[in-house]
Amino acid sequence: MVISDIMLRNFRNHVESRITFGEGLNVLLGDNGQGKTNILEAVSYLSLTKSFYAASDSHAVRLGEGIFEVEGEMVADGGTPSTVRVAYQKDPPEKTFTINNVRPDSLSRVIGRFPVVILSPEHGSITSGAPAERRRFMDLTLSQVSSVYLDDLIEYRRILRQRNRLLADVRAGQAGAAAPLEPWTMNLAQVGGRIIQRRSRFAAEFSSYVGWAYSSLVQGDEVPLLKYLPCTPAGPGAEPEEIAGAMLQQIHERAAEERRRGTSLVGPHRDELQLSLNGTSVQRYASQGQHKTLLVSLKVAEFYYLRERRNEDPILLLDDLFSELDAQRSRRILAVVGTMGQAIITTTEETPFQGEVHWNTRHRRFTIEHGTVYPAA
């Protein structure tokens, strides 16, 4: 998969934008603030219909304008092309995002069409942060894979929303709200018991991606392993139903604590990844620079992954990619991502570049300046 062309009209510092992009590295060069990282939540929107940076769709329009709209046009690694649009509206607040003029039946059935893999240092949380983000991070992979796994933890979603309004009903004393708890309940331990089993698969599988990646970005012995640690112990090779059964077990003991707190304890959205170098905690002893190094090696390994399970090369947004790296590192990162597919990289200097890719119609640079692309010289 690659985008070959994008347009961006009214998308935050950008008044009207166009640029054709190349099929193997395209580097948007640019000081902080000038509308580099822009062009990669562009590609987001098209890909994954939302932006990976802001919360709001509405933060995305331009200070002034009422609706942003970005047009890209995706080649499949088969070559068939297609027309994506996404459009978005201040007043009243409205969404519209097309496939070739046509409108999917639900915004989730465009994830994993185009697959993407970003990277950005507000995905730094995944190695350092807390355990929802890892959560964040094997969902949106898993994702891109699997439609019903999406589905899954749509529903999941949900019914937790609705699960824990009831159990707060019931902490606030409100007579009833606990009769129709049950079915909610057994509900989440299903759904639940599926998002598990599926987790501790991809765990299992993914390890190894992240560990070639890292080796081919690291000289040395370090070692970095991937541990899903559900809150109801599952292997791999546990059944839904019997995580299910666990869950509900588990419910049922903690069902006094659940009422006195007002919210669900038990279930998927407890669970953590754990990501350890050589059997030490990541997130408690890593350096930055091994932070940023397994980072990359988590992405890289992502890429692989999607590539393998979708037939399709994803692209690879990278925002501020070398920042944190010493000058080692970043030309072992810059091999590496130089032999994938088509890659999209900000910078702020040309420095890790120069002598190492050499500028055509296939690798590609453009300079940013308050909002406005030039094709670099």
Contents of the next structure:
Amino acid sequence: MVISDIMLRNFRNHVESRITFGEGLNVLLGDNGQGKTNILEAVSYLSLTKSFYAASDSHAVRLGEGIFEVEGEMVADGGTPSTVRVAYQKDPPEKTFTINNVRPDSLSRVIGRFPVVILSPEHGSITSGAPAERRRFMDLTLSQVSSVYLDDLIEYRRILRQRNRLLADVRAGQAGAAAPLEPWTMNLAQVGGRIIQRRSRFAAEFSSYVGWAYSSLVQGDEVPLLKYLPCTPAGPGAEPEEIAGAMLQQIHERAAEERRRGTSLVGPHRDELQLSLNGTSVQRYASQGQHKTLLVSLKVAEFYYLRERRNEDPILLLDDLFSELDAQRSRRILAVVGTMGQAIITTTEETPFQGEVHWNTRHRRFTIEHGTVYPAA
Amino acid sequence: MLYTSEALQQLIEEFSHFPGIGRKTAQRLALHVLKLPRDEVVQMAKALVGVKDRIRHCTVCSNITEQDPCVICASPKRDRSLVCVVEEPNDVMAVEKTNEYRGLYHVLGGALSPLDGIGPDQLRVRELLTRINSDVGEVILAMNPNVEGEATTIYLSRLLKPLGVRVSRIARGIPVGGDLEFADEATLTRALEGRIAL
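For the form predicted together with the partner chain instead of the form predicted on its own, what are the coordinates?
Now the complete complex, all chains and molecules, led by this one.
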């Protein structure tokens, strides 16, 4: 998949910008705050139907305007083009998404159709932050592979909200002791079992991708390992029904505690995806360089994982790729990225590319200034 | 936006409260009403008040009706051993359109949803349980295929089974007349899960 053209209208600080991308490296140069990341965000809207960082749609509308529009030409690896368009209107809030002028049945059906791999400074928390960040990474990768997984995830979140409300009501004395918690518990375990099974399989498969990616980025004998730690221990070959059964048992054991705390304590929403280097926890002990290298490895691994399962090269969106990296690591990463698919890279300095990349129709660079895009001289 | 007539503005306000009607459509509807002959508008107004004044809930199945019990519950042609439980009156209309189902109904008035403050007491669950007697052989649970419908199905089946009645649920999966290759993956997966032995 490549994006050949994009148009942004009243999107963030862009009044109207048009870019024709090359099929290789596309470098967006500019100082901070000029609107480079906004272009990546616009591509994210076309692929994931939303921003890649937790921003509300209305914030993406340019100040003083009521509607933003983003339109892009996506070309599949087989050559089939699709015109994808997103428009968001502030008042009343309405998002319109079309592919070749047709609205999809639901926005969730779009996820995975135009696969992307995104690396942004906020993603630093995947290796250093709370378990929720790693679950989000896992969920986004799996959602782009399987719409069944995404549906389960959406359903699970809804069940969890319903069940947590009921537990909170019970704690506050607003729902009687006879409040029917059991249907929600069974629902939670049923869908939760499917999610845990998928994630276990994912972690087992994905770990080798990360190991391979890491070794291509740094010399040495550090071996990264991913280990999925579900709240309900399940063997690698466990069926969803077995996991659901184990989850139910655990929920019943912790029933009193759940009622006292007024929230669901068992399920995939409490799971951890543990990252380690040579057996040592990354989250606690890794250096800044190791963190960044591991993060890039996760993203390189995600690229190949998605490519093999979707038979389509994801588009790489790399925001501020070289921050926190020394010259040597930057060059290595660039060499690896150069062999992948189409990449759109934002950076404040061009140094890592000098002497490494020849600018032509395949590799292009642009300068962004005050929301305006210029072909770089 | 400012209108030159307060009456018109009020009508637009009223229309815009309808589900699926936005501000623009409300304005079109209101201007359409303005163009209608007076007696047609009076007819419409009467019809509007009529549904509030004449319609009530059937004391047996809780469906909307003008006579009590409703025509379905009162009909001697209906199979009284079958009760189909649905969420809302429009679900009854949907099943009735099939012209295939000859049993009775029970309208719950919604589905379990703690987020909306709906528990068993807000639904006509007790009324359903009191209807289960030796005449009823099977209860068909026909909730919407979503999280709330699923929880309601589980909840009701646990209450009904100890009463010695057969409890079933409607299947979910591929729509009739649809090609397998066009079914989305999630629907197809559910259909595979719900496969039946031959």
